[in-house]
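One chain follows as structure tokens, the form predicted on its own.
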Amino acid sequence: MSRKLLLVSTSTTHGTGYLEHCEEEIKNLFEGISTVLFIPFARPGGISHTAYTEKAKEAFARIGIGLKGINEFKDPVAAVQQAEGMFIGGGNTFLLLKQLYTQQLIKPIQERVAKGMPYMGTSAGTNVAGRSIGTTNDMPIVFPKTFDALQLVPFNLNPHYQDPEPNSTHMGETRQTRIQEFHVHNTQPVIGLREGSMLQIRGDKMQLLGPHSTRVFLQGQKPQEFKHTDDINFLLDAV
């Protein structure tokens, strides 16, 4: 498979601007790409297509690569099978999810991964890139026809993961423990991506980068970590 991934965690870190964090790594995915379609349906904040559009362009002039939002052509499925490169933005994933359904753009963003258009996600755009959107932390404003999501990893996804606080007087549940109610019913590992963190994929081949180490649950087992170094290619092999 010549899949090329980006699976960023958040657009934007504690101390940074929008993207910032990541820029060398969206320069590496999109080399000799002078296009990228953008996908603005997640709405953060309930903002607009265009003025998150217009957000994503200015950050990706300042690494010298043209974005254009989906929202500006007329046919989205031929923007899609058309395009160099995909980057799909954070804000709610299951508004994000119900209007790849709507507007049917499932099957023709699978295949153009399937035959290396890079794709890049951040927070809603990473937790569609896995098996379903069953481990996100949003809430579900709208309803699509199924949790089942793009599938171009074999795993699902927590961007935003965040480890408990040991001092906390906060008698809520915590991502772990949301992560393994997941587990009681699916089978698929989840991997929790801390703040910064993200995850390249290239063919049957993943890496760590970022900050921190990344959480790694696996049905039936207790959480484990792993960081830079170690080999995480076993996930991309999951069932």
Second form
Number of protein chains: 2
Amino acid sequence: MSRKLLLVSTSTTHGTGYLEHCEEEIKNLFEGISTVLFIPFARPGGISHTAYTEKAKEAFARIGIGLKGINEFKDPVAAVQQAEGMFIGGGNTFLLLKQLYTQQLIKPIQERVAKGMPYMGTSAGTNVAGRSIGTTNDMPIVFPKTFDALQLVPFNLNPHYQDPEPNSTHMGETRQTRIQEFHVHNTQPVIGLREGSMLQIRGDKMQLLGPHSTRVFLQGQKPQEFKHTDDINFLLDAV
Amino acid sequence: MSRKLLLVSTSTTHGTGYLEHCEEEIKNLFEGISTVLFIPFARPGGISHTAYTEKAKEAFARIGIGLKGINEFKDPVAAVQQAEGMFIGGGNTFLLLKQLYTQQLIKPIQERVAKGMPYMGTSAGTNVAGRSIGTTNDMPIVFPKTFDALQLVPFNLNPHYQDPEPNSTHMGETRQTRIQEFHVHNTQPVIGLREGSMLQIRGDKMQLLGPHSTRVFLQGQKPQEFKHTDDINFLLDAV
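What would the structure be for the form predicted together with another copy of the chain, rather than the form predicted on its own?
The next block holds the full complex; its first chain is the one shown before.
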């Protein structure tokens, strides 16, 4: 399989600008590509597709890559079929997935990625690259027809992964508890990606990038920590 | 309408035991009732229906009220139809709502509440009392056939409501941002219930109980704070 993916936990880390912390990895992913197709459906903070596309365009211009929003095309399916590369931005995962189904883009995206079109996701755009959106942190503000996602990888992702705060007085479930509840009903591995972390996937090889280790949850097992030097390719073989 | 509801943000506040902080309000709600029907479907931490029912039974015994889990009945619908009072416990809201639909309990619960059967919810049990589960904090670990909930009140709830932390370096959306995203697509008011807060509803009167004020989000308006002495009955008239 010739897939080329960059799955980023968050578009913005504390103290850096939009997409700043992953500039090198973006350049690397989209090397030789002049224009990337942007999917603004997740609408962070409820902003419009146009406003969101402008924001992404500015960041990509800084890196020296052109970007066009799918909202600028008359035929979104054709836009995907002809895309050289794709970036799905963060926001609300339910809204994003629902739009991908409504506009019948799931299959076209899967086909392009299988043929080697580079794909980048941040946050919600990383969530939808997984098996399902069952480990999103977002509120279910709209009802998609299924939680099944793009399934570009055979595991689930939890972006913005947070460790339990030792001095917290908050009684709501920790992220780890929520993921363990997920595993009572679902079998696929879940990768908790801390802010600043990224997964770089080339075919059947996967590497963790960024300053943190990553927390991996396998059904029925204790959570495990993997560093960027560890071999995590086995997660691409999950069934 | 003769409804009697107690909608509690969290079963357990920091430093107190299970249901301890709302004992007086529970006694008040279930006055004159010998046995309450418990719905354990939300399975916090993935525990079994039996284990969860045991936990609730112990807490209610301490208060001097009997409790029986719906899992102890052969016919769940009949159990609801004959219930003197009902308590739906917290856990995962998606799992809870899915089970309520699968076991065809939505309508029977609505009918009993309309006829005056006292209803208590904590956390997920408070979420499902609202118009939809669109403002839950939980992960979508199972797929319910709709997000429409019991609609015992005409607004949505956000239990475990958290204010933005001023010194946080986390870049994930704040609770307030998530609720504002909800209002791009939904019209109903949302009540953010801080841990320790409760809503007590008797017919068309509603009162905030507990040590905190509550944050109310109306579509297209700035969030508002209401104290326990403020009149919040207008929220029961939302359409």
